[in-house]
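First, one chain by itself: the form predicted on its own, in structure tokens.
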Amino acid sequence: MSSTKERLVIIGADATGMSAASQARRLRSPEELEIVAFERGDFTSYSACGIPYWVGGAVDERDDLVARTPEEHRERAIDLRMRTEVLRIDVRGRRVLARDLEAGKEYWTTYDKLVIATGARPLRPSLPGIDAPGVHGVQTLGDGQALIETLERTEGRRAVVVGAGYIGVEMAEAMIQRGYDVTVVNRGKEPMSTLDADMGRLVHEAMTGLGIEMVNDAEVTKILTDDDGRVRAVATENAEYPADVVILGLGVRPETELAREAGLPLGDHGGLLTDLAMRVRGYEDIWAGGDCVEVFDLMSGRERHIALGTHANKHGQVIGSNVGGGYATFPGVVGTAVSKVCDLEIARTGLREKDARAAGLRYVAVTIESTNRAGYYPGAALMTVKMLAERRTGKLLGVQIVGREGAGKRVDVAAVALTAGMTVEQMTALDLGYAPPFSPVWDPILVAARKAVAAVRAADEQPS
């Protein structure tokens, strides 16, 4: 390699390694710098998101939710080896040990500037019957394909779903949609442990309208399979619950175990540690990225691990910039996120109640209902609105939604707010669009904003 030819190493070639591939070669041309990237599975730049959409039926092929495929990427001069594991870093050496799953070789390769993008792995508890065929999570494409495939020749319509967060709520609503009896076994006392536990008893009471069954507050204790090994149950320490398909959904952490074993630096939560650059603590040429790292929470001022495309995408925009010469950074994220369950949509962002004690915050929280369009108009339907305000300041701390159509992205203007540090006052003189098909006169977001302050006021009024 000459000494003006700088070689950039990318281990995972899902969104952040290939949006940061992408963008260094926009400011780089192959004759600056060299690309290769590993990836150890089939696909690359896919929407893992989108699986359960997939498995349910809204989205028709896998391939649409691939972005670009790794001939794609292969011919933008990036040197893409697909089915290929990094067994091993070698910071001092400035190099990678890499295995070709398919032909089983060995092989090391050299880095300048290297970027780890190794994702998330999800939790699999060490249960019996865990392994057993019909049981199935869904991080992957691949993973995906599996369970569809076992759907496809599976007589039995029972599903337990293990786990009530977004992948479990999410995964509930495919088995619905693909006609099975669905459970949902969750050790939280409410689904959504991502919201209140009285906004997360609106997610039950919907889900249990749609048919679901909730189990909450159970742990799963074992999975039974019967003569031929297959699943047959779910059970918990009380009951058991038969099921022709287990889907687990109880989340995912950090896929750090390369960079620990490199002596890298690693956070409370198991994710790499990064600066506002993307760049791993104390490395000047090493960058890491999407669900593998902690993020800034720019709300409580500590460091998280939140798995999500968006943040994954940005963090490869960031890194390539900075590897191809320019410069830009990621300074934090207040939490938001969204998602549904068949037609109830689900959203939040800041702080939850726990987070703001646990912060050391004063705070006073509000809860209304309004509808999501003028209540004249055909189609209004409720929503339900928390939101959390500092006391003494009004600053804005959080919003949780929960309602039908037009609910979930209301939590946009929250995000907004939040970010921009603006109290609650200031949030209700926002001038949001509006016309009765897709708000009362005075939105969701405002109401809450304006019982808010009255709360803000009431407090100030009390004895400290």
Given for the second form:
Number of protein chains: 2
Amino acid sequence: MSSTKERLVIIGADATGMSAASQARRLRSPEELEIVAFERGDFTSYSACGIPYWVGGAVDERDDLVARTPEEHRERAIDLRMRTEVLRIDVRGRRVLARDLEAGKEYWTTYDKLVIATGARPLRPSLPGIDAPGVHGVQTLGDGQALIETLERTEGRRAVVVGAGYIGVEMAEAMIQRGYDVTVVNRGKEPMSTLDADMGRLVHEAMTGLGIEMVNDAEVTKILTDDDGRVRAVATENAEYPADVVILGLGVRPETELAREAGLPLGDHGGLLTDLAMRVRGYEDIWAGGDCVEVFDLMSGRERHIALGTHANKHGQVIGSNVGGGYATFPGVVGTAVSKVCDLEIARTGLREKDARAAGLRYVAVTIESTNRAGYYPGAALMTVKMLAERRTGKLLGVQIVGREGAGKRVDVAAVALTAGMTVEQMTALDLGYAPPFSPVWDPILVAARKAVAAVRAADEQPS
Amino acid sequence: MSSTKERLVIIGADATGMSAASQARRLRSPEELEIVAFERGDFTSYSACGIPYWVGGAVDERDDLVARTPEEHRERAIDLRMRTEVLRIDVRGRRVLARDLEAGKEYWTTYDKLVIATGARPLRPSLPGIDAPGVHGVQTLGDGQALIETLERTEGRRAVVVGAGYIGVEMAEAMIQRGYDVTVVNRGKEPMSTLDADMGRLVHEAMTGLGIEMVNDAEVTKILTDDDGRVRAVATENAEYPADVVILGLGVRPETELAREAGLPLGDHGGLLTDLAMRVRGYEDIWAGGDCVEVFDLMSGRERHIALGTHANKHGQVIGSNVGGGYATFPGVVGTAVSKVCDLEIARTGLREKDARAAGLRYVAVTIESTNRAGYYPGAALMTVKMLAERRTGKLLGVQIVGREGAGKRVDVAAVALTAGMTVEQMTALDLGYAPPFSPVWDPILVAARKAVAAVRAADEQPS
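Other form of same protein, the form predicted together with a further copy of the same chain, not the form predicted on its own:
Then the entire complex follows, led off by the chain already shown.
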């Protein structure tokens, strides 16, 4: 324990920043460590991932999404300064320039240790009409609030969602839940480009089955407005889609302007680069985590940008432990993600076919259909599992799942197997839980693994 | 490919036997391999695990539980002889003595390769009244049919289930579904002795909450009958429990009389001992699998008897591959099991505290409460996870879960981690699927792993 009191400054008071603050506080008393956190917005520690469910009505209140309020943080001796934006990081001077947005006042404050948790900003293409009333992003609680207010004010019943990734499909569900006619305009060949197109096709079909109009291979060229300047349609090169409200779900980019200006190392995707302990590379006393960093992909051996609350929380936990004098690491990700559109569950982990090709791997891909429960058990429903394995070695490379209840979280078995470097042959012997309400006697993951083993063997018998 | 036609004889035409037959047939044509299967009962390839759901009414028809009928097997060139019991195995003569139960005719038939898949028989204590009308086991489809006929004939509304393991709790659910008042009489301190008692306690409380009367620490001394000789109550040393029907759920023992008489090697639990390829130890041409064998427990390094359909099917698959000229293995189990009582899900894998003690391991045990979904998401419900880790190494030893929807199959993550030999520290970094409808931002397994890490560290700081 140091006898000199240290000062920890945190930029951004959401998942990563406040997890780091809380964990550091657990390890170090206010006498040992002063913690100052700056947040330019109105909220702390909220679940951005929950916004679609709030808009859709499954979650009642905005505050349900707030895990911990500013007051709760302050009770734990964290000097949290809301509506205060950090304008500059002076690395040599170990200080940051902050601006109190209410008072309009700027001031420098010093740090011994700095955590950058500035998150991500949504992609917002510079299209004609993009700023028209009725066009909404859904990145922040404020965005969600603005959208809900629009929906409550508007008579309209037609929504166009731009983008068919996680946010896009979740917002399509939300608008269906609100009784809207929904069109999803998607640049890709199929929705969910985090899946291979054959699996994305299943999502496409299910969404069409839910009454959602899916427009693939389409680039939005402009947002059309009415005489009042309000949105009335979304235009692509080939068509116009009438819209009372437009929701942008085009993904996000790391919010790293501050870091860039401070000369901190950024990766190819614009995210901060850190070491295993979430320390910014080359900097002893600066940590970063959450949506503003790139994460190491254990499968490809490369850095990626993945904005996901579960990573952000882990990063915060790791940073807080290290800042607090312990030692913790974040080894990387295998690329697991799960989502749903109404009762359709969508999950993936590891490499897609195009990732495997890009990595120069020779692989086999198999797809099987099975059910979530024993076929005779009530509620048994189809599930499609696609599995990739390396040729020769049989090493598991990736799994994609599309199905009904109980399908999505099955991807976790594959995520652990990937982390452990298992072969598909080893996977066929996995002792997974079986009872008729939970699984067929061969769990779908085992069925896929068996087929993958056969494919690996068959591929070995062919000339390479 | 051999030019001499071989003859495969299979004793027992259920999960293991017929999986072996089917897989062998896939690999070897009828010109290469003749397959003869003997079944003393009336059914093939059925899901015994489904019987409670058939009795409870979730599954409509007996035949829903039959995966493949005798006719379907015969269409695949399998010479299936129903209602034919094998009376003796002559290992030296490579032949078996069969008895056609209909014709009353006995005959010897030779084999080149033999598969023993004789299953298990239910424990049936020799108590006064145990054979009275109204006392039922639920091991076979015939048992299930007999019970359902009794229930349809009987006016009564009081059921006593003897035993509180998987079958016991599932049958308690089934009888609740049928509108009965249910009492479970259990020898153990808490139900589900495959869990530690603290977790069993949660099952106890939930079952009580469902209106099931739980009687623990109680040994049945006799079955009391009325003047007609029909069951009227179950007696323990201390009390009598009125019963219109009694269901025995006391577990099973390997059915290995034939094997024992033939001099084949049996283990401490009475099951056949096999090698990794499911070959009976020391015998070149005899395989065995399913409920009549002991399986290798990867956690304890010892043989156990676990009657479970998923193992039986894997064994059959492995045997069929090996008999058919390929090579496959069954490395062992980590002891995963999952079950439910109404909406309470119960799961376990690996070692309990008493197993860890018996193995001479020094361990820490932690228990956490979390939810199946994000706390704010509709349907979020409590889940309790208990995790054991080895002191010093931090190696995961076991996980037990009791909770609502989505709790049970989470045990699979731990099953894979056990198989891979992961530490709880490694588990904290697992990239598990997260979205609010599927998990809190920290999956309950991760929360448990974090607490286990802290416990391992704290234990290290204490004198050992």
